[in-house]
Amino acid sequence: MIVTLDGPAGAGKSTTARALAARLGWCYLDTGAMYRTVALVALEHGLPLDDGPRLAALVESLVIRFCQGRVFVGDRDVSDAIRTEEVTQATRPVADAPAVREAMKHLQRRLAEGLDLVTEGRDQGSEVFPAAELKVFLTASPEERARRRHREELARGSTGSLDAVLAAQARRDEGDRNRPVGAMRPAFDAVVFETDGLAPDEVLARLVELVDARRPREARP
């Protein structure tokens, strides 16, 4: 069974997807980490970030895998290297390239074959796994998402203001909605789940209920 979690930045997709996969004992596919990994290797090889065909060929050559919450290319652990600011800046043009999105879509489908899987991103339900048994569009109000992100940044030592976070978030939302490929949008049959005022445990409990309702009867515990 495949569960997709899509939605805007700051909605808690990654944290929720990890928690859901752990609760269910399923695999978790971190698509953002996959795009970051491609960007990292492209930078290391000096590939132009606007050369879609060469980047797509790079995707096809990489062996990306996840193990115990870490990200590997082959046997190399890149979990920390993909979180640098340089890689963050490089990831957007890489992820915007149509050829890369197409190559990554096929790679993600191959990784999911035969697995019970929770995957998250922007287009997992709408584009990558249109036949997923459960598609959720996880969201919250812009103000709520900005407050969450601001708290995270303060915990990391940032001194930025909430207004600055909200403005940056608005710009990212606009860009994500208007991407030429992989645009952020709910699948037509997605469950839109607004999480304002809900604690993480409450969100997780609701998702588990949704999974249980969609899970094939013979697969239920």
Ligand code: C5P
Contents of the next structure:
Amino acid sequence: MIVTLDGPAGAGKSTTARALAARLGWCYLDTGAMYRTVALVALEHGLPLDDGPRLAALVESLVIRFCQGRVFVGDRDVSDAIRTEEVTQATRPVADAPAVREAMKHLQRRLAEGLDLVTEGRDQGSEVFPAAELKVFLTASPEERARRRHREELARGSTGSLDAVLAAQARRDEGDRNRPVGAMRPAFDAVVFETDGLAPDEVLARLVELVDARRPREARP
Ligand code: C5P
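Which structure goes with the form predicted together with the named molecule, now that we have seen the form predicted on its own?
All chains and molecules follow, beginning with the one already shown.
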């Protein structure tokens, strides 16, 4: 069974998807990490970040694996290297190339074959797994998302204001909604789950209920 989790930045998708997969004992596909990995290797090989066909060929040549919460290319653990600011910046043009998205779609489908899987990323319900048994669009009001992000940033030692976080988030939302390919939008049959005022374990409990309701009776705990 496949569960997809999409939604805007700051809605807690990654943490929630990871926790849901762990609770269910299922695999977890971090598709953002896959795009980041392609960008990292492209930077290392000096590939132009606007050369879609060469980047797509790179996607096809890479062996990306997830193991115990870490990301590997072949045998190399790239989990930390893909989180640098340089890679974050490079990932955007890579993820905007239609040829890359097409190659990634096939790779993600291959990785999912035969698995019970929670997969997270902007296009998972709408493009990559249109037949997923459960599609969730996780969201929260802009204010709530900005408050959560601001709290995280303060905890990391930042001194930026909540207003600055809110403004940056509005710009990012606008960009994400208007991306020419892989734009953020809920699949038409997604469950839109608004998490304002809910604690992470309340969100998780509700998701487990949604999964159980969609599971074949014999597969329910
Ligand atoms: O979620 P994360 O920050 O790791 O995503 C890295 C980049 O990849 C972001 O620019 C995000 O928009 C993009 N992405 C994407 N499609 C996905 C997952 C992530 O375009 N399915």
